[in-house]
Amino acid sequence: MSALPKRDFALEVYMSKWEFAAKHHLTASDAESMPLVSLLSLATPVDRAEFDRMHLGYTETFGAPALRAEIARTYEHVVADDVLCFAGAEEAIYAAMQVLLGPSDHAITITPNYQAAETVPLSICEVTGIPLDPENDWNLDPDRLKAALRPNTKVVSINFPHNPTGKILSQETYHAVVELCRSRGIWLFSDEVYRLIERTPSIRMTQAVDVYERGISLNVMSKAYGLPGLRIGWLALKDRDLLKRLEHFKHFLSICNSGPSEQLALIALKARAQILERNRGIVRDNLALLDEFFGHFPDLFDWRRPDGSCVAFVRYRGADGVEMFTRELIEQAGVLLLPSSIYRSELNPVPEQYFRIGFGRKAVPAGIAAMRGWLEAHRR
């Protein structure tokens, strides 16, 4: 195995300090979760009985066959044997980069990013960052991607809907990315964890594994489904040799997933239409509140509705700067936001004076009210 990343995971360090201490968690990256009893109420009688009599032994490294079959149904051209389950998305990212890349390879990722998307490959090989353009609605320029390609480029890593901006690529841009990878035989690693929460279904991107023979699609129960406590994620890809290598690498990590979590994930996926409709409704309602809130403070914030996901990257215009703003907000009002310094990249400068706000949970209105009260008391 390659060395572990040398830099701490800044987002997780920050969350470790504040996530459970903050009164108002207004930067959560997941949709609304649910109690165990509520999820079990969605189960078929057969699946509920299977959960109740589950033997708490080891499970299959690839994941339970029934779960993999249900995951496959969320794609257009995937079968159960194309799926490998992991203990959340982070393990899947780590395994994929370690298996795909070697010291003589080159990888490309986008910035800003979920830190593992650059820190893990940087611990293995040279990595180039392609910045999303905040002055052009956070768009990805395929020409910049093309210019960054090298003879030894092995992986291009993307994430749309994007964390933290919520950006979704146009079909034209996405097709250009796929064709660039296809022309060189490059693996396209596509983090799709926010898929199915879009401003409108018409802009939903096709999953990489469904459109490209070397596409690798990452997904998880944590974000759109709002079930991070299950710690169930997966990779879907068509190359069976690579799948076997990934399975062998997983033997050095979690070995296998939690059996109860796999059965609960199966129940949730079978009820996905109901769960997703609830979560989309919460997002829609919270976005309306954010429209009104940011409209009330036009001198302090540049706000635009994101294309998808349940997070957005908002520019702060106050003279005190975003670092002081977010620090005082959490310390004095108990409202947690993520300043852009958390998204610092080794590859490119990340635009300053931004913060991530999350709006996938039912408690968001209370957080908005607390932030409004604090701003009116301190900034007026």
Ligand SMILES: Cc1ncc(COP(=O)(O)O)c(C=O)c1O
Contents of the next structure:
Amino acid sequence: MSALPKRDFALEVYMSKWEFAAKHHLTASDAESMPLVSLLSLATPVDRAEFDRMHLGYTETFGAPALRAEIARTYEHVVADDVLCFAGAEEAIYAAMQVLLGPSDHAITITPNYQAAETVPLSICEVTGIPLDPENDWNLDPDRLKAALRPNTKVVSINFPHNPTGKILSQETYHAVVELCRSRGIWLFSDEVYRLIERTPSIRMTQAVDVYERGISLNVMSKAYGLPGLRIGWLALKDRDLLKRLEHFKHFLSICNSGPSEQLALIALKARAQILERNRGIVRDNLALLDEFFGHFPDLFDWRRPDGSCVAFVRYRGADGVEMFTRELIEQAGVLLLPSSIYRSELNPVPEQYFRIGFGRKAVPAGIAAMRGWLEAHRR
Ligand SMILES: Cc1ncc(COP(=O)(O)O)c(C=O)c1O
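Here we have the form predicted alone; I need the corresponding form predicted in complex with the named molecule.
Expanding to the full complex; the earlier chain stays at the top.
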């Protein structure tokens, strides 16, 4: 087997074409970003001076010690030494799968998924997809997971809040997943990049590294904090040997993070209460607009507010089908959505006639207005 992914990353290919060309990016998966000057205005005087004085040399592969310490504070039982920084979440997914899996192993992931979650492990070993059930509010059935386990299952990979549905597992289901992994010593790779944007804090899931000795928690500055341009992500895990092997693998990738980005991530994390409050406010306002918008077209869309994240997977009921709808919408109205074909999986059929909509950004109202204007002109 080749260690190179065998399939292009459909979502990223689509984004390369449209993300910066679309007039209305209505499928962004990140919360509103901010200019550098605004982020710097949130810094303490000491952190600001540190940023201005920075030498632009190589940095520590593990990540700046102060940043790792601040990241550790976002967990219940994590210390700085449990954290390894990466160039975004994407590099961390790639490194983790390459280090954890070999050709004779088996991995399990969920479908639909952020494609790296299946394409990277599939380039290494056999992978089983557990479908989230659209008829049951996109729930994960732990019995299906149990039935898919093999003696050589090494990794179970999950992602909640989930891209693209926003699904969050109930405590009971999450506990069942953790216990299944624990009973077989399986690594639980938990992509938690949409954490901290939940419909209500009471449904927020505990991070895998905090509940399971073989839990590997993935997070990043890109989504809830709205700072994807920093390219600062991280893994938090307790196993020091694995952490070291991951660090050694990173030597073949980015080697180390960008120093200025690390300092900016530190500033943002220290100001996280303020940044998250702003972003959650934007999400709340946009969700109210989406309720209103979808309420106008009950025959065209099945809309239900997602549990968390700033994306939702909405069923399109028009006779033309979602592929045609999304194509015409971008070509004629400049509004970008992601049709379900972008989430095609090699593991399972992915429910058709859905599209991903994003609602983390300030420009969302303009996108909704453009979509509404187009629909009213074309569908009534
Ligand atoms: C579930 C999930 N994991 C990982 C990533 C990658 O994040 P980053 O762009 O910060 O590398 C994304 C980005 O969309 C995502 O949706």
